[in-house]
Structure formats: C-alpha cells, structure tokens
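Take a look at this one chain, the form predicted on its own, written out in structure tokens.
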Amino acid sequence: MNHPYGRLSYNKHGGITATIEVMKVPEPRGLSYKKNFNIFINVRTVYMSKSIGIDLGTTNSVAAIKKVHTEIIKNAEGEELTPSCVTLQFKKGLIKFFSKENFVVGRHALEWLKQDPANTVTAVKRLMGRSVNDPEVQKIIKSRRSANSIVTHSRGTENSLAIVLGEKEFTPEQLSAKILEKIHRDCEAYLGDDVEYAVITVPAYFNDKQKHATRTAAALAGIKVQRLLPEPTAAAISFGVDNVENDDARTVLVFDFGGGTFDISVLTISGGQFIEQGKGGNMWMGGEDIDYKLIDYVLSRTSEEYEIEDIHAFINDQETQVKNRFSAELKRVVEQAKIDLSDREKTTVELLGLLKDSDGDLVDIDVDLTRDKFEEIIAPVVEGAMGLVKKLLEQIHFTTDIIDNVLLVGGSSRIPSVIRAVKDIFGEEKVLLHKRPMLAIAEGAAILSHRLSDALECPGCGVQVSQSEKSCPDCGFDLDSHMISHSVYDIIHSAAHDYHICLDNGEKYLLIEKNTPLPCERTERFRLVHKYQKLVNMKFVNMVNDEEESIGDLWLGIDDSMREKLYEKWYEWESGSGEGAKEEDSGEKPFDPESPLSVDVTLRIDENNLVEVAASIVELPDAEISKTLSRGKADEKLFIALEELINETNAGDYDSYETTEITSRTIMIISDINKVIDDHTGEVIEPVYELAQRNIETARKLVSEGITCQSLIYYCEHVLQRFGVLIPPGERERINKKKKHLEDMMLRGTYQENVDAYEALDKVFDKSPMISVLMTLEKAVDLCREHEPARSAKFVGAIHSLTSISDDEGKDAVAAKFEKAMSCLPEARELIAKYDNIKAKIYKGITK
C-alpha cells in the first residue's frame, strides 16, 4: 500500500516491509529513523514470529532453526539434547500438590528420577495415543520397569490411558506438552524472539491417534503445528537436500533406529521433492529395549555371582530411596556401556555400594561386557529390524538394487552389529551413517519449517525476504532457482496403514490401502440394514503389523423431521403434484420407502496422516456429519455407554415404544457427545460431558420403568392433528405447552424432571375418555391396514360415528354412537395386544 512517507507491504503474520524516503518529515508511527537529515534511508523490517523444527524424541528432544544455515538451538542448560523426562515435585513431607503444579523437565527431571521415580516420567512418547490394554503397555505395567502408575483414564475408555502422578491423572499428551513447553521457552530465550510455529517430527509408523495426540500436546504447549513430519523423511531432508540436484534423482532408504521406535522409509528425492514410496517399522523397538535386555543380562550375572534366587524381589525389598537410586543409576550405566561398545571391544558395568543383603553385606554390580556378548544379547532385535526392512521392500515391490543409498540415523544405528547387518543386505558402499545421527531429524524439521514460513533469509545477503519473492530485492540473488535446487520444494507422503470400515455382518471393507500417496480421499456408498433405521454407527479400524486396531467410531442420527420431508417428496412424486412430481418417465424417484436408505462415507487423510471421516444420507442432504474420530477420550467413553444401552435394549424384551424412546434419546445425545471434546486442545468440556452422561442414564432408567416420553409426544401430536377440533382451544394450548415442556426435558432434564413432565402431559388425556377411545380405535385401524385389512372397516365406522356427533343431536343419539364405539374397544385392544407389543430392535449398522 502507499504511505505518505514511502511504500508499505504486509505479510499475513503482521510483518511490515517498508521503504521510507525521509525528507525532514515527521516520524511515522511505529517506524524509527533519525529526523532532520536530508538523506534517503531504506528501512526493511519484517516482524514475524519465528518457526522452528522439533524432534520430540522418546529419550531426548532437539530443536533447530534454519536461517542461511541450519542451527541446533541449545536449551537453558546449554545442551543440544533435552532429555524427554518430566517430574512433578511435591512439598517436602506432603502428598498434595503445590497450589500451582511444579513440573520440572529435562536434565534436572532426569536427575530427580533417582529421588522419586513414581512421579518422574521417561519415554512418555511410547504411551502417546495408546490404549491401557495395548499388549506392549501391559508388558510395561507387568514388568514393573516403569515406576509410574498407568491406568485407564477416568474420563476415557480402555482405548486411553493416564499416568498417575501423586493423586492426579495426566494424559501422555499433557506430559509431552510440558516437554514442548520447555523447548518452546528455551528457543524463545535463545533466539531472543517469539516462536509461534513448528514442524514437529513423529515416527513414520505412528497411527492417527498418536499423531492427533502429538498435535494436542503442541496445542497445549502453545505451539502452532505447520506440519507433522515423519522422522525418516526429516532425516532424509537433513542428509540429502543439498546433494540431489534438479536433474538427478535418488532413491533412499532411511533406517531410523531411535530410543523408542524403529522406522524405515523409502523415498525418492529429486530437485527438492521427497516422494514416500513406502514406510514400515515397529513402534516398540528402540534403544530402550536394548537397554532393558542389557539390564536383564547384568542382573542375571549378578544373581549368579551372589547366589540370589530372585534378583528382582531382592531389589524390590531394598529401602525405597536405595531402590529408586539403584534403578536410575543402573539404567544410566547400562546405557553408557551400550554407547561405549560402539567404539570399544570391552567395557564394565559397575555400580557399587548401593545394594545390601539381609546380613548387611554389599551386593555390587560389577559385570564385564564384551562387544561379542553385547551383540549376542541384542541379536534378536537386530534380526527383527532386518526382517522389517525386507518386508517393506517386498510390500512396495522394490529390490535392493533400486536403493541408491541407505541412511542410518538415530542413536541405536551407531551399534556396529546393526551397521554390519544393513551392509550385508545392501552392500557396504550404499550405507551412510549420518554425521549427526542424534540431531539429523531436528535439522530436517527446521529445513521444512523454514520452507513453510512466510519469510526467509536471502543466501546472498542475509536480509529477510518474502517466500513469494523470486529474487532478492536487495542483492538480486536468484531465490527461485536456489529454492528448487537447495531446499525442500515438496513432500509427498503415503498412508502408514490400511484403513477399513466395519460392516454389520462382521466383515471389514478396505477404504484406503497402506502406502497410498497423501493427501488422499475416498468416498464409498453403503446401505443401512433396515428401512426404518434412524441410527448409523460406523466403526473404523487400522491394520497395524497385521493386527486390527480401532481408530474410532462415527455416529449419525436421522431425526423425524428429516424423514417427514423425504416422505412428503415421495408422496408428491407418487401423486404427480408439487416439487417432487413425476415428469412423464424422466422423473427421478426420491427414494424407495420399502428399501433402506443409502449412506456415503468419506475417509480423508491429509499430508500429516491425520484422518477425518464424513458421512451423509444420500436421500437426506440434511443428515450429515464430518469430524475427526474419537480416540479413547471422553467422547468415546460416552459412545461406548450409548452402544451398551442400545445392545441392552436389543437383548431385552422391549417393544417398539421402548425402542423408539431409546432411539430418539440417542439421536439427541449423539449431538451432545460430538461437542464434548474441545477441537483445539483436546480437553473435555465438563458440562457437556456431564449432560450427555446424565441423559444416557436417564434413558436407561426411564425405559426400564416403562416411561416412554417420545411415544407420549407422538400420541399427543396425533391427537391434535386428527381430533384437535374436538378439544376446546384453551385446552389445546395447555396440551401444546405441556408437550413442549416434555420435549425440553428430554433434551436437558433430570430423570425426575422427565417423569414429572411425562405425568403432567399424560394426566391431560386421562380427563378426556373420548380421546382415549378414539386413539385406541385409530391404533387398531393402523394395525389392520398392515396385518388384517378386512377388519379395519368396523373401526373406521366407529371413529366416524364419534367424530360426526353434532350439537343438535339428542342425548339418546349421542349415547347410541358412543355405545357403538365402545363395543369395538375389546376387539381393538385384542388386535393391539396381538400386533403392537412384539419385540422390536434398534438397527445401527451398514452393509455394502
């Protein structure tokens, strides 16, 4: 835009690029320069928040930033690596928390592990997006390798978990957020500037729940995520971005063996483009597992030396402080031994003066460990990793000769037997060990973050310029060519797993196949299982390492108003009148009332491998929903409770009135459950949660007592529609008012408020015996039409005789008509008992 003193241009983060010509003019607000000089000053100020790359690791986390060159950002302790360790400290001698939770993160937290392991958490990344029933989580719990208490979250399902610190539950996302908060804070201090955006890396084999958990942790830490970047791709960016020219192409297998996960990705790199050809790995294979294998060996040798029958029970019997310090120190010395054996042939695991036997004699850890023995201990892990490499190549139909280079990253990739095993598969000349294996992933994330930001530093002169500039306005440097040949131009990811939807017959239908390029979207048409079905429950699953894993449910409700509109169109089409009228043979039938409705289900996966699902009823455009899936949190807990209620109803001896009640209330509750989780933070919105939970219990209790509010509302509406003329206007108004109150109570009322509203409306009709008689006869007519049409004439005649009574008729005539109608009641009631009280079912499935 023009400015009285020069040119101003804005970027979307509020930055200003200004060129000011100063000629003894007043100082423009917000821009600084020297007054009263007849000179020209070129002022270029770009105010924008910095963006960084973060490797949120299992053992250690790292942050980096790219300016002209990529730089690792040191933390407040002056170190490049921040231990991914969180502790919650307490007042001395007290159980309760400080008024403000006192979290400590990083190196100091790791040191505190010796003092209070129960309230200090390491390797929390392994628990992100996990279920408490996950076999690997159960191994952690049962092996007692973690001193933390891991439980099902009180506000979640068995598809979630919480870590108890003191007496309070924390999700893995909340604890990961503490690590990210420290990184965020330290980066801002180091850079002397705000940091708002970040590319955060995740294992390539992370599923949707785990990636969503990572985004939630970032949101809680106040970081806006530009991209979730697979760790192997980040490593490849760090390695190859300056080495593959625009006219060249290279296929790279990234072998990322970190502290908590093992990831492999095959990528083709050319001219700044990174195309994922496939990915694989094991989310429970890493340096942590190697450490524990070494710990088992060291303790086994020690038990033999001191003739201790059960070494774990022996350690557990030590004083708490001794036991805690010993466990932390043993993990430290074993990890150091593992590192030492990458460069040496022999080392010693030594831990003296801590353990004592019942006689007070010391039991020292003093175990010699050779590289040969170390390699023998970890051979199953190495063989497993090589098996996964071969499996991935088979899945994507690649042979080893197609791979130009194998890039080893992650701390565990430095182990000599690992390097040898990879070389045995691909050949020695292809295998490259990253010069900075512990830092490579953060560097790659920083490079992509720089590419995604709005401004960059000109490699020619260092001035910040807009990403949209093709050449530097200051020095003329060719930014466009440099970006293509020396930067990340584009990344094409692929789906990490197969994605299925479950059908009513128990079969799974494949929607998106593993290794499909991202982003991708697929829509498939299914059918409901019953023509009167009002609920649709769609279950989605992943196949991970050949195991089925739930990724969530999607619920859709079809209310009465939607169906009424559909039937109106159908009647118009059948009768040849109105908007839905037939046009000779070309008119399209709105729907077939004798067939189930159709549902279009769409599954979308974005470039971050995050899943969103959508569903819509084809014949009912208003019946649709689109959302990310429930992930073991409060919404899923409520949906499971809702499904249990439906299953209980179907298993019980309930008729159509009671199933209608549950169905109607379920449709209302679904709407609330979909609002229980805050979309931004992932936190539970307690009032909505409590309302939905209360409404589920209210529905269960009311139906068990035979109180069917929705049926009474339908009854009331039918009375007013068919026989309203027989009711005085003032009474009709009172009925409508009570009906509206009952509808409101169904939405938000307590159990007792529902009962009171039901009884208040029900009593209105008790005062009108004629209405009761008419409605009984009307019901008989409806059932006759469906089951015994020949019998309906008698009931239709009785209804007509009552509704045709006029004011000038005598008492005898009125009494005769009333007696005729009453004589039909026993037969009407018999018919109702025969056909109206049969067991009914709530349908919610889909079929192909």
Ligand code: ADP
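Residue numbers count along the first chain shown, from 1. Bear in mind the structure is a predicted one, so any value in this text is a computation, not a measurement. The term rigid core refers to the maximal set of C-alpha atoms that superpose within 1.5 Å between the two forms. Compared with the form predicted together with the ligand:
Core-superposed comparison between the two forms: the Cα of P728 travels 2 Å or more.
In the core-superposed comparison between the two forms, K820 has its Cα shifted by at least 2 Å. Annotation for H530: C-alpha shift of 2 angstroms or more between the two forms, rigid core superposed.
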Second form
Amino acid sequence: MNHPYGRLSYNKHGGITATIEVMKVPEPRGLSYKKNFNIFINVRTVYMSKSIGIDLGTTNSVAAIKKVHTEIIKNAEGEELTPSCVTLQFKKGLIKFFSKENFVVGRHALEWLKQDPANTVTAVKRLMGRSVNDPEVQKIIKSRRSANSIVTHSRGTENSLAIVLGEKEFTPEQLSAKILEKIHRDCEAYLGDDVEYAVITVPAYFNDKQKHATRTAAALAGIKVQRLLPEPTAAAISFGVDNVENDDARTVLVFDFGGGTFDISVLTISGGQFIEQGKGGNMWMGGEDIDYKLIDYVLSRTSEEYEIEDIHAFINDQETQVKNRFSAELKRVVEQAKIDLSDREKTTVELLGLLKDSDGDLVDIDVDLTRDKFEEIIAPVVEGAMGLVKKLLEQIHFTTDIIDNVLLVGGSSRIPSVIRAVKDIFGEEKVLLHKRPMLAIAEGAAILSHRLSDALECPGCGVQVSQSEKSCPDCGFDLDSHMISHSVYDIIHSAAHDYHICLDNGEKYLLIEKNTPLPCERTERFRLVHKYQKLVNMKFVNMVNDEEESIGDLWLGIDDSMREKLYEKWYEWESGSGEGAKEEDSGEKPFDPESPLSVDVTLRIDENNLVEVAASIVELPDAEISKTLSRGKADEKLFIALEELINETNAGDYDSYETTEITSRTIMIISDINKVIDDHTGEVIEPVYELAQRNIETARKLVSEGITCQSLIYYCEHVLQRFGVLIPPGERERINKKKKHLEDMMLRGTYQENVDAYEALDKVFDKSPMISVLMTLEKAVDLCREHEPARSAKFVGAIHSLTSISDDEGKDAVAAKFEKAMSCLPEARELIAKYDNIKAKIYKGITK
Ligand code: ADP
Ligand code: MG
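Taking the form predicted on its own as the starting point, write out the structure of the form predicted together with the ligand.
The complete assembly is shown below, putting the previous chain first.
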C-alpha cells in the first residue's frame, strides 16, 4: 500500500509496518517505536531534496539521477542534451526600462546565436578560471571564432576575464551558473521535488583555478556541490557498474573526445573501487576544432569556385546581419555534415541565398564532401589525439596490453577514423563505444551523487534507507554487496598535474608528481636567499601539456619581533648562558646569523582536489602561514600589485631606507591580504580589501617622495635606547607618543596621515641638536664597521666624550668635549654620503 507520505506493509510479527517519510527533519534516521495494535512505525527522515549528477559540458550539458536505476533527466524542451549556450536577450526599446537581464539558455539560446552572436556565448567552459592573457584565450579573441567581446574584468584581477554582454561584464562563472540554473530548474520541474545537491563533472586536467571557478558557478546557481568528479572517471563509473563483476578487476582507458575538449584517463575498477591511474588530454582539442577545419576547407573551395581572392574579407564586407547569420549557419551545416559522415560516405555542405557579391549576385556555399576527404582534413587532429594517448601510457609506464578495455565517450568519439585509430593502438576487441556516449558522464555523476547522499532507495523494495545500513531494514536486501557490484564503493583520485614551486633562480622544484594518488602531502625544506630576508614569496605552478600555469602564491612576512626573539636565543647560546646554552652541548646552534633562514613548504591535495599550501620558517615557529590556494581573485589581485611594487623598487634606484620602508609595509599588507577572503564563505571582505589596496598605493607614493617612516621609527627606538637618559622625561614621553601614532598610521592611515605623523616625529629630533650629532656619529660607526673598520675608533671616542659629560664638570671641560665631537662631524657626514645611499634590494625568493 503506497501513500504519498508513506507506505504500509505487513511485518514479520503479523502487524503492519507504517513507513512514514518525515520531510526535512534533521534527526537521526531509523528511529522506530511501537504503537498500539501491533503496528510498528518506522519513522525515517528522508531528505526531501534530491541529489543529481550534472555533466557540465563545453558543448552540451546533461543531468541524471540514480534511484534504483540511473535515469537521464529531460530538460524543459523534453531533450536529454541541453546545449551549453547562454544568451542575453534584449527586447527592443524595453531595455532602458527593465534593468533585469533576460537570460536564455540551451536550445533557444543556440537558435538566437544567428540573430545576435555578440550577446550569445558558447563554450564558456573553455574560459573558466583563465585570464585574458592566456595564449589560448588570446587565440580565441584573435580568431574569428568568437563574436563575444572578451576583456579583462574591470573589478577582478588582471588574471580574471569577463565577457561583455549588452555593455555589462560577466565572468565565465556567472554564465556557467546560468546553465546550471536552467538544469537545476528543469530537474526540479521534472522530478517534482527540490534538488539541493549535485556531483558536477569537470575535465580531468582542470586545474585548481578552473575547479574553483566551477564551484563558484554552482554556488551562484544555488547548488551544493557534493564532489567535483573528473569526467572520464564518471564515464568509467557508468561503464563499470554494469560491466565489471564484483570479483573482476579491469583496467580501463577512458577516451572522452567531446566538443571542446579531449580527456583521457586510465582507471582500475575492482570491487566497486575506481582507482585513477593517470590522466591526460588537451583542453583545447575537440569537435569544434574539427568544425573549424571543415569551415576553412569549405570556404577555400568556395573561393576557388567563385574566384574570390580573400574570402574572409569578402564575408566581412557583408551586412552585419547577413554576416552573423552566415557564420552561425555555416557552423551548423558543417557540424551536421561532419555528423552525417559518421554514418555515410559522402555529403554536401550547402548554404544558399545568403552571401552576395558587389554586383548583387549570390555566392552560394555548395561543397561536396566525402568521408575520405573529411578524414584527410582531420588527420592532424586524430594523430594529435593518439599522440596524447601514447604519451599518457608512457608517463604511467603502462603498455597497451595492461589496458583491458578502451571506453569511447563524447560526441567526437563517433567519428569512424577516430575509432579506427584507437583500435589500431589497442586492438579491435578491446575498444568499446559507450552505448550512450554523450550521456555516460552524467550517469556516472548521478551514481556517485547517489552514493554520497545520506539516504538511498533500497534496490530491493524501493524504501529510503540510510547510507550507513548494510542491509535493508525493511526487506533485508544486501545493500553492501549491491554497492560493491553495482555502484561506487570508493574512488581513489589522482593528481591531475605536476605541482611545482618556483625557485629564485627561475628553476622549478617538483613537489607532487602527476598521477600521485590523492589525498597526498609533501613537505620540503628550502632556504631563503638572503640572511636579512624578511619576505618570502612562494609561487606554485602546474605543468599542463608542458606549459606552466600559475595556481597561486603564498606570502610570508617575518616581522622584527619574530627575528628579535631569534637573536635573543642566539645571543644566549653565544654567551653560553641561559636556556639556549643547553643546545651548545649537543653542538647545535639555534641558528646561524650569517646564513639565510630555512622554510618548510607543504603542499597538500585532498580527495576533492583542493590544494592547500603551508609554509613555516624553521627557526621561527611564529612565522607560519597556511591557506587554500587560488580561492579568490581579489586577494590574488592584491598580491600581484604588491609584487609589482617590490619589482619596481628593486628595479629603481632606491637605498636601504626606502627598501626597508617597502619591506615593512609589505609585511603588514601581506597579513591584511591573507584576510581578504572570508574562509567560510569565500567572499571578499571589502573593508580589508580596500585597506590593503590603499596601503599598497600609500607605500609607493611615500617612497617615491623619500618619506621613510619605518627608518624614522628605528632611528627613534635607537635614540631612546642609546641616549634616552640625555632626554628629559617629558620629551621622551612626547617622542614615544608620536612614534606610536606613526606606527598606527603605517598600519591603517591614509597617505596624508602618514606624512603628518612622520613630520610630527621628525620635528622632535630637529629640536634637539645634541641627539642629532650623536646619531650622525653613531651611524658613522655602523658604516665603518661594515666598510672601513679601522676608521671607527675616532667616532666611538667622540660619542663617548659627549655621553660622558656630567653636571659637575666645568664649563671649559664640557666645551672641550663638545668641540672634540663636533670636529669629527664633517668626516662622519662624508662617510655617510659615501656608503649610506648604496642601492638596496628586497629579497623574497627561495632556493634549494
Ligand atoms: P562536450 O562534452 O564537450 O560538451 P559532447 O560529448 O557532448 O561534448 O560532444 C559534442 C561534440 O560531438 C560536438 O562537437 C558534436 O559536433 C560532436 N558529435 C556529436 N555527434 C557526433 C557524430 N555522430 N559524429 C561526429 N561528431 C559528433
Ligand atoms: Mg563531455
């Protein structure tokens, strides 16, 4: 007996069991209590919302759900595939009055492409997590492939890009979110239920930025991500659950050749476990590239036929509307011809009545295409794909006979010459074309989503049971062994790329090798490059198809208080007293002040492919930082600005006062930037962002004007420490107050507040010539020690004679001492002029 809110069945006690589904009650499941009349009521909390799998494809997106069986969820148009196409429509004349954007996604958007290509976006996935300067993005911008205007996002970093639709900027994440929103909406309508969670698939070689961008898109669409699943792994799951028996173990190479991307992955499937052995592919290779090769061919044939010298210029000269329609239609008919040739030997590419020459005569596209010719045209693409397959096998040290099956998925895997090429490598019998090549990935995602849900439907009786149950409490069905043979028991992911850290000499150091099983962690010790180094900038990069891709930076600042502690410890050790001395027995120095400090860098990748980095200065336990890489764009933008400031300073003609200023301010700014992104929500904390941004500008401006607050503070501290007794207590207090104020302003003051605070403190010393003379002499001593030790005695004597003046000395004696000190001043000044403006550099690198 089924009822919308539950089920009644006879139980083994002869009573009736009422299974009542209590919606959205976050209590433990499986509560059961006895009622009168021998009725057992099993109250189970079943989350009302469902979870699904989404293949967010470059060309098409698909959603699926697993209940007892896996089912593709049809969209509002009644179709399984939703074209990943987004358009922003304007109703003429109304745009001024309605500020709300009217986004259309899917089939209807694709139709709209002919009308308004500039405001219609396809293949947005290719832009996810990329910058405008990315060579591949530049290629898209320069080629005639995209009618969209792709720019650097005005509010993001130089590293983020925007697509301009109707004068407004949209990030790829925002547009991708529109696709996800439609899928989400359509799924809820189809299932008549809330859908809260999803497993979303991503290409295996997506880097962390791209994965992060996908997570952001899902969040914008109101979907909670259970896991980002590599697409080939998803395909393997959908294949494995039906084809690999419980006691069988099979190694499968998934060959996913789609519209925009080519993804390969080797997995071992055994007992419901899916172990990723290796990944490869090329995210810029797919059916679209084949389409453009065909377009080139068709256009060149047409130009021959009509004797048009420059066909691109000819098309460009057409009316805008004709041009737009022509480009979109040509792409469509060429793609159709390509698809036809998967089943037929020849076809014709026809596009009539659109283009006209200067006399008004029609220039029609009417080109015959045989499969042989087609295969010749696409041979370089097929060869390239096979090259990548061989490369992956080499990388993971697999021979072709280790591979039990090759599973072909993705639309472009239907091309006969592609299938033939794969068979040539692996042998006819191993190669399987997935029964539903364009749906397999969504199915795999749905199976995993089901596995990751709290509750699942018992395949025996259809009742919702908790994920933790080993057998169905209702019908006794063996859930555990079903899981092993028909579902995903576990997935062991592997690192998609090599992870390196950049060294100061420009070399890269490999931290985690591609295909290492996840989760994994590696800690390595590096050295800073300079003994007084206060900044450590660690750059992490991925190697993707032999090209370097930045995945983010980690910055660590060593402030004076940390270093002072270290010097104290060292001093104790040196002088053989105090706690530090114990270490002398073991022959170990706490640190060597003459050599650079060491830094331990840890890179961690969890099973969700989230990358976390941490660094700590070995000698300074207080100096440590850890964070998740590439989460936000805002913090990255600030770090880039900060790096620029340092590079400018190093390239410019700055002395040690000025570099000290930049260094100190940088340390403060780093600590702010590390707080810009809210750890929990991933959002930008605006006031912190603005403060850090302003502080970078303030630092630049102050230094360019020679205002060096940090050096003045050091000077002040030194004066108080060395000659404090010579200053009256009231004056001392004033100095301290002004110094404190300047320190505060360095942290959060505006440019003008910094200038004012600096001048206020500087003036105090102006008024005290005696201090000024003493400090000049002291500075000369310091410089002598560093450069000309033999000359220092004279200045030390002069300082001594000044500081030894006491109240009971006669006037003449005081005058003589003063005279002696003053006579050294010109020489001291000459020394300072000689050595004190030596160009200084800010160090921030690491070395092995
Ligand atoms: P993606 O995962 O990138 O979204 P799909 O796996 O959905 O891509 O495949 C779409 C691509 O497959 C398109 O380029 C389409 O032209 C191509 N395609 C679809 N069917 C066929 C076919 N029968 N023969 C050749 N190419 C096909
Ligand atoms: Mg795909």
